[in-house]
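First, one chain by itself: the form predicted alone, in structure tokens.
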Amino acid sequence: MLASTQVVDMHTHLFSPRFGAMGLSGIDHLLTYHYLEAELFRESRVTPEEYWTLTLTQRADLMWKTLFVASVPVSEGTRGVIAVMSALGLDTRAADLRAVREFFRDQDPRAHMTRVFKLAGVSQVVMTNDPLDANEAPFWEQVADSDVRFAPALRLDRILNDGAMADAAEVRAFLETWCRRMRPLYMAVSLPDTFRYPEDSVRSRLLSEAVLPVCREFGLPVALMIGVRRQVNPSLKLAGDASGRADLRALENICRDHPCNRFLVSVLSRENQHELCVLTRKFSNLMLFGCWWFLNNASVVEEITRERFEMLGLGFIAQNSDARVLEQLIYKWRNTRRTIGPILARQLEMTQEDGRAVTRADVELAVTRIFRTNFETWVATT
């Protein structure tokens, strides 16, 4: 049942074809994913400073030779590349990447995208869209996107974290304009482990006076992704971010103080997971989602998902891919099915052992709720 269910991937960094080169695809981008870059610097003598002077192709070649030819790909990130190559019929033991690059060059982009979605078992993905990104904003002046497989989400990081705008009235007008133009399913922001609410800060004021009122006006949830420690090692660039344990009293306060707002919440620290489950039980305007970033490893996903079933029943969103490269959908959702499927099966088995027969309809309901309909219901505006 889980293998055949078409999932909705409710948070990615992918882009629809209309965004052109902003949408990443192909072996060079798969290999230079920041998860792998962090691994490379532990396995190679190349320094970050030397690495960043290389072209994309040179960086990918270095990654392949270091992590796949001279070593055995056993980490979550390296196995992901192997899974993608295998699914596409490519040689996973190739000495070099010439034939692999030729394969990707020969693909019709739209046909290839359709194939990837089918292999991943994904019907729709939600993008991350930043109206303050100078490269992205011009695309929104074009005609509406006709590819319904890609839905927008309005990203707030530059506004709430980077000080791009400080006046609440200005931010509110800006968000109202972009909600009408973009028609996002939700707004979203990645927050540090030091996030507090309420507090005497621009971020707290903009949340209260601009973001949350606009979300109420347009019937949108806001996704809070809490626990990032930015640039612990700046020389690694995107790979230099880390995680930190957050004080979830901030989440408690914001859910309690704004009962008419809906919140999608994911936290990055393993140590915060139990408390997040408890808070989700206490606030009906909070929807827990995903095992994010450093948590997206099978051993941790198993622990977290089992706890969520035990405490929340079917009342959570099991996972999202966070994919940055199109083909990552294949391995990220394969891993999710492989990890979560047995956990759900065991929960249903115990229900049957405890005295209630589990039907095929029960299984279908459980699968579709945690991988589709919980999200679809949460973002519905009517």
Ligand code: HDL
Given for the second form:
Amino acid sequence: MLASTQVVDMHTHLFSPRFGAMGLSGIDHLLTYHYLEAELFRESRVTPEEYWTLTLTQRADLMWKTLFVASVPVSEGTRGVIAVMSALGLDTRAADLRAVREFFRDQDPRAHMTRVFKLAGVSQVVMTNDPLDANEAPFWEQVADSDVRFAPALRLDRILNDGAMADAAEVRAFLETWCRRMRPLYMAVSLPDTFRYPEDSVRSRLLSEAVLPVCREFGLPVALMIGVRRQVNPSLKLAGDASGRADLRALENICRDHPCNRFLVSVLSRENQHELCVLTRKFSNLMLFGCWWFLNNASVVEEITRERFEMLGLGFIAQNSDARVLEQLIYKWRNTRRTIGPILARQLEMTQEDGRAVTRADVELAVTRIFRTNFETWVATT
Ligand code: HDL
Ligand code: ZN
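Output the form predicted together with the named molecule next; the form predicted alone has already been displayed.
Complete assembly follows, chain above in first position.
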């Protein structure tokens, strides 16, 4: 059932074909994924400074040699590359990347994308769209055919975290314009472990006076992704972020103070997961989603998904991939099915043991809810 259910991947960093080179695909991008760069710098004598002077091809070659030839790929990230190559019929013990690069070069991009979505069992992904990103904004000026497999989400980090705008009226007008232009499914922001709400800060004021009112005006949820400690090691660039335990009273306050807003919430610290389940039980305008980033490892996914079934029943969004490279969909959703399938089966088995027969329709309902319809219902504006 899980294998045949098409999922909606509600948070990724993928881009539809209309965004050109912003959409990443192929072995060089798969190998230079920042999850793997963090592992490389621990295994290789090459320093980050030296690494950043290399070309993309040189970085991918170094990654392959260091983590896949000179070592055994057992981590989540390295096994992911193996799973993608295997699914595409490529030699996972190749001494070098020549033949693999040739394969990707020979693919018709559209046919390849369709094949990847099929292999991953994904019907739609939600992008991360930043209207203040100079590379991305011009693509929104052009009217282009939209690919229904890619839905927009309006990302707020530059406004709420980086001080791009401080005036609430200006932010409100800006967001209204972009909601009309982009038609996002939701707005999103990543927040530090130190996030407080309410507080005497620009971020808190912009949330209250601009973001949340515009979300109400357009009927959009806002995704709060809490617990990121950005750039704890700047030399690693994207790989330099870490996680921190957040004070979820901020979440409690914002959900209670804004009952007419809907919230999607993911927190990055494993230590916050149980209390997030408790809070989700307190607020019907709070929907918990995914096993984010450093949590997207089988050992943690198992633990937090069991807590969620026990405390929330089927009322949560089980996973998002956070994929940055197209083919990552294949391994991230393969891993999710492999990990969460048995957990759901055990929960349903216990329902049966406790005295309620479980039918095929029950299983289908459960799978569909946690991997698609809970999200689709949450973002429906009608
Ligand atoms: O802020 C985010 O959306 C995070 O997912 C970051 O993009 C992070 O770098 C990431 O890719 N996590 O998987
Ligand atoms: Zn992300």
